[in-house]
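As a starting point, one isolated chain is supplied in structure tokens, in the form predicted alone.
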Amino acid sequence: MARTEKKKDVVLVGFGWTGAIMGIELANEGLEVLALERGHDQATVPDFQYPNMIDELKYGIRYGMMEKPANTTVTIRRSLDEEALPYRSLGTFLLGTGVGGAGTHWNGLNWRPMQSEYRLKSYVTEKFGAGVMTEDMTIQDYPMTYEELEPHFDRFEKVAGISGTAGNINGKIVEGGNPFEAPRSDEYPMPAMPSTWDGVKFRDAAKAAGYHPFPSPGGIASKDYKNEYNMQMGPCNHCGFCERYGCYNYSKSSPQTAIIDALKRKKNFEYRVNSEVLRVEKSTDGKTVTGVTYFDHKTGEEVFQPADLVILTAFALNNVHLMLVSGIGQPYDPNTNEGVVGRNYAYQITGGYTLFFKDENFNPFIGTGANGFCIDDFGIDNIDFAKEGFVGGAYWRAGQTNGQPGHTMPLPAGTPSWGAGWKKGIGEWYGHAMNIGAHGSVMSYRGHYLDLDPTYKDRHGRPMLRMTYNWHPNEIRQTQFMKQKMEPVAKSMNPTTLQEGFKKEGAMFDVRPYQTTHNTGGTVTGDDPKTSVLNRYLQSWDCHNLFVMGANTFPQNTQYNPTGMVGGLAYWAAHHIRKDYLPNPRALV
């Protein structure tokens, strides 16, 4: 019989940006606030401290800070034909573990969504018509507007700590900004970062193409920062060593920089480690939620966390998973397109060009997670779908991250991939080569989804989730365009050589290669309980004390890194717990 421990007003499953978030604004509320982390315990000092963190070898190749898949790891197929197999090596996508989850070893990139996104079905219909959607694509509004969400986006930007340059303040178009970015209420909380000699050569190339190049924005410390909570970060040195770690300088925003040292001083938050919640307990009725289940790795035993409120935290997959192991929601069926958890899995397209130039050194060594340039100028807003044949759209960013040996070493087709040629080649080519990437927004469809496998089971004897996803011929139109799109911008720029690295059409999801950990939708935000898990507030619409953020709320992906619109939907749907739900828990509509 499972160890049953006192009740709390508010248990989070998971203790990432949205954990971290819920529990300071929840607990400052007076409230019993208990989160619960399937992973290890972790802090800047001593875990993430110089100069132990900065070991390709442990984090950036072996993924020392990822979840191992002999713990935890979904199954994946292309089609509903197709036997899903598990995901047993890790490549696609890297799922963090411990406190401070994903948002300890992102790249810091922070951005909001173009206007149109937040009613992206409506948008298409009344600009192009219905016809332009393919008849699988399942794509629909947002049931919150951008202007309802903005101040949560600026509150989440000044606590996290973001560097950047607006392009659009209350309407007024900026010069140097990105123009074509949703009206913002104030400036970034900290000036743009420099950039090295790569984004700054994109920028001037873009820029006499006729675009409109402004500094990437991100979560990479300008300037000395405070934030509301009396969290501090200090400038960036530039030492490439951001994406798969943790930030030994307190200069990338985490959990950890921003919010957790605060919380955790607070005498009404608890957090447990090695604590993974294997389901959401339901009311006798299935109205209303009870707690949660719970293993305790250090006494190896289940225990039931009893709370007034859940609300779901953990990263997009894991949310979804939880959602059906618990019997919570009706679960999506493609045949009949009936059900709704599961719905609309999205992921993300990525494709570019390496320019290589044997004259000129890029220093690779010197860079930041969120460095360069970006041009705006193809995206969702500013492309039209019925000529091109396609709906969405990308940014292209150039801006060296790092120059790690062991996994970032670009060298020319045909070059040797061992021996004497391949030493001879990193010989000429390391420090000499650049990329200009487009990140891709990706549809919802009929056939892409999760659901619960009905052969392979994890640890606890759970069914694992599994994952229908495969490219969609939309997608690789779009993509195919940016490459029309890129090609003479990347020559215009004279490089000794140069090569794509764009998906064509008939190609099929790899799960081998690294692409992006975006993963989105599963338990999709909407106005509709036939469309979507959660109303407008991020609240189940099965049991009104149970809330889920993340990613998994998304009913398509955007062409951005999610982190920014997790962190402003959670700042949304803490204010309307606090304000709205709290002084009477209801439904709230």
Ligand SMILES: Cc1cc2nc3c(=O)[nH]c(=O)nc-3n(C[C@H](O)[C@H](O)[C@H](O)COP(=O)(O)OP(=O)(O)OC[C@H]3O[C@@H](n4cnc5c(N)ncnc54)[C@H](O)[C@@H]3O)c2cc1C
Given for the second form:
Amino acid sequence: MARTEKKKDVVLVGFGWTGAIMGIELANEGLEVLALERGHDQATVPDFQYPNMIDELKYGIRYGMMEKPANTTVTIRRSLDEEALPYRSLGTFLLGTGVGGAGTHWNGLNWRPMQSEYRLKSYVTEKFGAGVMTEDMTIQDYPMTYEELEPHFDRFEKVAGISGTAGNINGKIVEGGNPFEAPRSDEYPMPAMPSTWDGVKFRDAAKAAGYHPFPSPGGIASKDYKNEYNMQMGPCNHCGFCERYGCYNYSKSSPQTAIIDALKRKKNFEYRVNSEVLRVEKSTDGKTVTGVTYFDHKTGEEVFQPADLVILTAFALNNVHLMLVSGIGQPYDPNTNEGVVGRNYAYQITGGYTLFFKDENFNPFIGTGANGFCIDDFGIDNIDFAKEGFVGGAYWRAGQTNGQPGHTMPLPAGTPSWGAGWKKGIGEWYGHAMNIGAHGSVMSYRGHYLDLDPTYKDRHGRPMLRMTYNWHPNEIRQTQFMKQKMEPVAKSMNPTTLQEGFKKEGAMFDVRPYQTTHNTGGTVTGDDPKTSVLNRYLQSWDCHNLFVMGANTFPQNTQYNPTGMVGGLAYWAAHHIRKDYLPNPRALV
Amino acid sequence: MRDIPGLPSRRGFLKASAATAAIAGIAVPAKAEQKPEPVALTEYKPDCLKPSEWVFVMAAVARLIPSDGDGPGAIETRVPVFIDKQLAGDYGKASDWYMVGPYQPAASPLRGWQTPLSPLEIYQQAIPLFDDWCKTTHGKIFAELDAETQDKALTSLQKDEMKIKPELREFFGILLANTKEGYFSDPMYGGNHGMAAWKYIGFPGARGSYKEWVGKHNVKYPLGPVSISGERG
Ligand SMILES: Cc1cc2nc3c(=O)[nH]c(=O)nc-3n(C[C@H](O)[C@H](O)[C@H](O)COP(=O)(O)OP(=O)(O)OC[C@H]3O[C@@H](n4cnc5c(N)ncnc54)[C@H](O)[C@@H]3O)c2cc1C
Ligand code: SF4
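Structure of the form predicted in complex with this ligand, given the form predicted alone:
Shown next: the complete complex, the earlier chain at its head.
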């Protein structure tokens, strides 16, 4: 029944951020490249066009741009002895689908991890002693250095089109930027975006408290811009329909605005939509892969696509699932602490203060996905773990992203959730509230991992991916520390009233409210095949012609949104595939 | 003025027409943007709700977002129409969700939607149970109770004092969520009639273009809303 297609040099599984980067870099090398994308085709015009995109119900509430759980989902449990249940309707994270993937509807907050994060385990043990780590903590170093990655971060930022103010150029601290950032070789490609009133108020309060505010770095164009592939962006309109939406204005960094049209013009590049990869096929000796089998939703048949090189670019959770269902690498077992695939899954911990100002106007509908000001004074490099009793850090940000009233309506505690009191509350408080958020790291632990579910199957009959995850006391201490530090800053702003939303001791992972789509780990990169799935070039230890991109490569989650790192790592891997692997295909380590 | 039980709309209609007249008078000189008034809620033929369900939804949303006080209520903004249309479509059928067993509807609420029922099925099964409970507890079905008792009954439902079976546990939550969705969504979905909810809170709807306003700090944005289909308010 399976059809076999003509062999390609390279097949990419998924056509989002990492698929687009790998696509253009390897097509520029002259290879025959095919991207298989499970979802539909989409482009700024007509799919993200004004005014149809400005529709909160369709996209913001019913998640019109996301992968439907009916098609793909995971099961979730909070501990080894709990039964995992399917994530049936969307809440805590939102997976992308279709051309551009989650890169179309992300916020655009773009970061490079702090310097300690690349060698976290060594940093922690050298500086504070191994005793500051909890016994079950399984953090490890990245197998490459920041210095090695720097040119690739720079490249991704210039391709994606990031606006921001540099704080450290080649070791020289620049006023107005983030003084704690790792040294960068160059400025951001565009100046920082202007901020709304909430961000400016926070900036002033943070400065008064002795902290070091800087504009949020984001993939939101502050001016007209052209990148190395001759792709153009136009200045952002602050439309307030950014996160969860495609940009109608060619202003948000996305595979579409940065890469895809240039890539489509190449004769040696092809992409097929509605083509969902079911598994990677191994050679008989298991030392290489021969291609992938995908389900063609147009014809309803399975297709074998042979290729010399297979690259997984399907988003973190999907990449791990594909490795598990393809039987590549040893699945992780938390009981013996052996095996690697699925190991070191992590997430992001967030908390914050909401401040209400009776007499001030924030116009919350004016916003971008990456609006406002940040501080990094409580970043991971700046905390004494021995003194504070946790490992980790967080960046803080204030900057409204939207005022869509159906899902963004902060009200003071005690306001009734319905009836006359609620109606009065929305009339009084809409437009008079702002938020300061802490966006914190999550370490990896022995009991947090991904494997295949024993009960639930997807529509192709494959076992679903099972996630075992809960809030760990280390992260609760971290987030409570942030609360304690944030409270005086929030109070110094003299709000009419304020309230906190930080996780407390005993907090259980709740799948209902949206938190972040910063799922990390599962096929981590490392120096040792016993504790990693991929070597330093993101090449599979098991099959040398298989490379795996995405945040699934992170040994633990950083304190930042992942995509700056994901993009930097993709350029790093692309560089080494071009320079080292293609001339002599082999295990590079 | 007290609305008729089950048809809590008399006052609402008055308010709605006054508001519409005001918009037409001030903001829109040309007749072009004016839409014909939609069919009255009392005449509306639901796409999926049965008459008893429609009566319940009309009465419940009238308490969840009442018409008195500042700002429009759920009735003037035609929230019941929105709910009927949503329940008749993909949302009501849970078409986008993973709805394959085994199910554990009694699992901790933190674990999300775990009932085998779709939102429409929940409305269909929970409304008669809740009406029965209202009858036993308060002597009449929900729509026939006075406003104060209706509020009490809804509070009991929210606190699950009737111990509804776990399969129907999400009923109050989705009823309230759908009511607010209908209040705030673009009018093309049937609710937020005349963009009245947006005008009340000061949300400019689908304008989506504020480059000049980013730097105007702490100054109230002056323009009224527009809708996706081009209505102006
Ligand atoms: C609402 C939201 C906001 C976000 N905000 C930020 C932010 O501000 N900053 C930040 O750094 N990150 C943010 N992210 C995360 C960011 O979008 C991702 O890190 C980034 O898109 C990852 O790139 P990727 O290539 O790994 O995956 P994607 O860009 O998601 O691309 C993966 C593609 O693979 C396809 N695919 C999956 N499985 C298969 C299969 N089996 N066969 C074929 N195709 C398949 C998918 O359909 C998808 O198109 C956000 C995400 C969401 C959802
Ligand atoms: S806020 Fe700016 S970048 Fe974001 S979707 Fe709107 S116009 Fe595009």
